[in-house]
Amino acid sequence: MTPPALPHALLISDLHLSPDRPDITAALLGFLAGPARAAESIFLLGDIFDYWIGDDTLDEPLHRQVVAAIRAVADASVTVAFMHGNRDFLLASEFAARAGASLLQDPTLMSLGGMPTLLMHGDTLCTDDVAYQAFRRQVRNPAFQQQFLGQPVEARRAMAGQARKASEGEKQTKSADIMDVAPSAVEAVLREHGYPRLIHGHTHRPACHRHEVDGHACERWVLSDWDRGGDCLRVDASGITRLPIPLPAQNGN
């Protein structure tokens, strides 16, 4: 007889969903209709959408499809929690209500699999990227957000497109180390929260790192993006397992 599966959580991030990548949307829908239904909880740790310009776009086809799929998981008695990323930080209460999800603060410390675990998107750890951190402070300012959300949808969409284009251009001139987490920032957040295990996304560099902080051994797990096929992390009492999530073939490939 097959032993019963351990109660577990599943964590994903950095899908960057957009109408231009139906293969990633299909992979997410398969995940939500399959593995997610067997979990106790799922955590979406930011940048699920390539951009989010306001909850008044919830009825756009992609958003409606994804939100309905998340809601079906929540209705199956799975706890669903969402953390903002640097692309979808404007997701708000209407999204959460429709999706049946809660919104998590970044960072959030909780027990997963019986072990203290700190969840983050990860962008706040990239402190060597001074220009990005200044931009982040600007767009997270409530006054800026209120002004942005007061613009017509198409104007907001154009602004988001310009910001993405500028970001991609800047990446070409930045070193890989600058765009990765700063060791000092990782050590500081682990120290602040009592030396927990840390799980985050954002950097698109999936790995498990070991950090020695003040004599404490800490694990740091980094989630994958889904651009060429992603993963999720399964967390239970036995530890963490990385599970691959392949992308379906696109038409014409």
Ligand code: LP5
Given for the second form:
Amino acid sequence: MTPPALPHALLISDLHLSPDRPDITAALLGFLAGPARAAESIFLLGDIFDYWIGDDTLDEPLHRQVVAAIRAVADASVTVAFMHGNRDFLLASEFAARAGASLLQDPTLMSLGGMPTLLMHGDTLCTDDVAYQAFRRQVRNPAFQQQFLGQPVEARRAMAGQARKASEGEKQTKSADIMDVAPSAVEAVLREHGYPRLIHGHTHRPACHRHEVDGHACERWVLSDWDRGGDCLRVDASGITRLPIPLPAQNGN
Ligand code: LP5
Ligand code: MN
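I have the form predicted on its own already, so could you send the form predicted together with the ligand?
After this comes the whole thing, all chains and molecules, with the earlier chain placed first.
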């Protein structure tokens, strides 16, 4: 007989859901209808959506579908929490209420599988990416957000499209090192939070790193994006396991 599964949490990030990628949506829906139901809690660590321009888009077909699927997990007594990413930082209280999910601050320190674990999106660790950090300060400013959200949906969508395009262009000109986390930023955040285990996404470089900080050995687990298939991290009392999440084959692929 198979022993019952240990209580566990599942973490995912960087899906970048959009109407252009029904394969990624299908993979998420499979995850939410399947493995998520056996978890105690699931954590969506940012950039679930390719971009989010305000909760007044919740009735768009993709958003309705995804929110209903998350809600069904929450209604099955699984705790659902999400964190903002650099593309969906405008997810707000209406999204949380409809999805049955709570918003986590970045960073959040909590006990997972009995171990102190720090959850982050990961963008704030990329401190050598000075242009991005300046952009981040601008778009996280409440006055900027109020002004942005006051504009019509189509104007906001156009600006988000321009920002996405500019970002893809800028990334061609930046070195891989600049777009990765800065070791000094990782060390600082681990020191500040008492040398926990760290889990984050954003860099799209799945790995498990070991950092020695002030004589403490800390693991840093990095989630994958889902562009060519994703993953989730399963955390229980025995540690962390990476589980692949393949994308379904699409017609014409
Ligand atoms: O997201 P990704 O993986 O491509 O790259 C990120 C950083 N880029 C971003 C930008 C987002 O992709 C786009 C955000 C859409 C949000 C929609 C709502 C709010 C809209 C606000 C509109 C102004 O986060 C990228 C990092 C990379 O991660 C690795 O860490 O390098 O950073 C940048 O590319 C930032 C640029 O270096 C500097 C800023 C260029 C943006 C210019 C915006 C022009 C918009 C004009 C609107 C009128
Ligand atoms: Mn990101």
